[in-house]
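In the form predicted on its own, a lone chain appears below as structure tokens.
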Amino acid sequence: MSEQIKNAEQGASPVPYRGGGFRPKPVRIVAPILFAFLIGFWEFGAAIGWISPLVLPAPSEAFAAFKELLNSGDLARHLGASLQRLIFGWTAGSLLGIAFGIAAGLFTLARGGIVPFVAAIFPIPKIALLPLFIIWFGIGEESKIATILFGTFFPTVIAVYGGIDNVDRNLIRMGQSFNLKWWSIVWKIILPGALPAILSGFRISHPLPLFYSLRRK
């Protein structure tokens, strides 16, 4: 009997592997194409009129555009413009957020009030707020940088929150009962294991839409 299995085995097929699950694989040429054909099929229908230079000016267009502001040299000067207000705003704005998330991850009394607040004021598009900064701070730099700091806070302070609230309560527990201080256990246990979501919560924040949408005309 065992002979004949053996014979059986050797004598059929293989059977090929079905348990690979729905797992698509990554075809690096298929984005490159699209994009020219994109981009093609923006030229060709700005050159026949089907869309309007007013609307969406062709990519030729475009690109003499940025020559010219590259030859004349205001790219640069608009440029470093953009960049001083994202980077003021961005950095001030992820600043407060990590401050006010810790108070709200460790502190019940902070929590209280900066959790509602976030959550009544974080659905609201930072952009749309930009004339209420005019009012307030002028058409100057400040409005604008203001309007990236809002962008900014907001999601930062739910990431650095809901971060602590995922660190392990076992490895808490753990540090007191070794008797470490406050202060230590926050250090050396809350802080590295929220850092993961504390760094997403960077990445989410950058202000690079409001960079672009408050570039200098």
Contents of the next structure:
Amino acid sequence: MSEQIKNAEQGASPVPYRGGGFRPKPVRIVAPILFAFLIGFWEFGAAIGWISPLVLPAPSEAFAAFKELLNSGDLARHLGASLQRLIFGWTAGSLLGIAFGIAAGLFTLARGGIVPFVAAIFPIPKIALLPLFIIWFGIGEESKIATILFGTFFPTVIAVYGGIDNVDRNLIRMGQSFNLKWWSIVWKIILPGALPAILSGFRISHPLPLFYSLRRK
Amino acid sequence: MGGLEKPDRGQVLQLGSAPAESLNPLTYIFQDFALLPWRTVKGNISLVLEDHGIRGSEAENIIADVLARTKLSDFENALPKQLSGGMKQRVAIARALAVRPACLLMDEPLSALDSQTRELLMDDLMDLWLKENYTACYVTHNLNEAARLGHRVIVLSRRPGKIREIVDIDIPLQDRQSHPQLLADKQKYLWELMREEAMAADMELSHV
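Alt. form predicted in complex with its partner chain, vs. the form predicted on its own above:
Time for the whole complex; same chain goes first.
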């Protein structure tokens, strides 16, 4: 306090703080509250007849149907089958994606072929290809797996070759200046350097198959 | 000079052959250190030995030796991000020494460092040279570095780089600190040579 008075006497005023802001903090409680509020609103709307049960059944009805499925054992069976498809499709799509991504990241010829191809196919919603897959692979498991595989393949290719492109050129030059073998440079410098980007590609691609299998229902 | 760029014209020649024990005759030290961030100090050095088939105890001996010469023995398991700029460059120097170069190519090795660290590292480079002479080609914009460390200074003109003058500095390295006047004269002379060029370069628009 006395310091403020002294400053005022000398005609000095503190410089106002103007940094800060632009840094949203994660607050855990907001999302559950919002979620509960929306569900409550939905239930309420259904109860007083704003929302027709044909368009959108009330949450309580949906829950009842869920319990029925659970009790009859259908759910476990369907879930098991879906999960199996998911794991298989995602693994195969990722492995293929990594292989093609690395090729596009390292070789001129592969890049010339793969990148335009990926750019052309990636924006197509994979679910739109489902009728085609059903014709090609039949209505069974294969067409479902193919959708998931396609869905994971493209984002993975893009993440992998993008990651390789962003490896610090200086590290590669360093490898060359020490006469490291081509294979050593790829294995010890380029791939570890691209790994963060590849992993964040997985983070984007792993929930995708969930959508694809949901949308099929 | 190190074979990482293709010359527009002419070629770089190497007279005679490098000593047999030299694993990588022309070895770079980079301005930005070029250490692999996911490898420890030790790992960064063993990287350049692995391809020569040097592993196990032989590699351990070389690593221990070069770390001792660059005063890094206590930090062999540190990651580059834990080290200061000066320490990172010492790791890069240790890595270069590990392959027993015939000629070190130092590309502005100290210009990414603050001036205190730069002083310390210049002393280190000098000590290293006094203990065991080595050949180095040292590129710098800093006249003080040139005058303190160089035996023969080649002044280049601005683009296209042509040799303007070759200045020999025949004061022994270890005596240079004790003859500040002689050194200052050399430095002043170098600056006079470069002054106009530097001014013109400052005004020049780059054509990229």
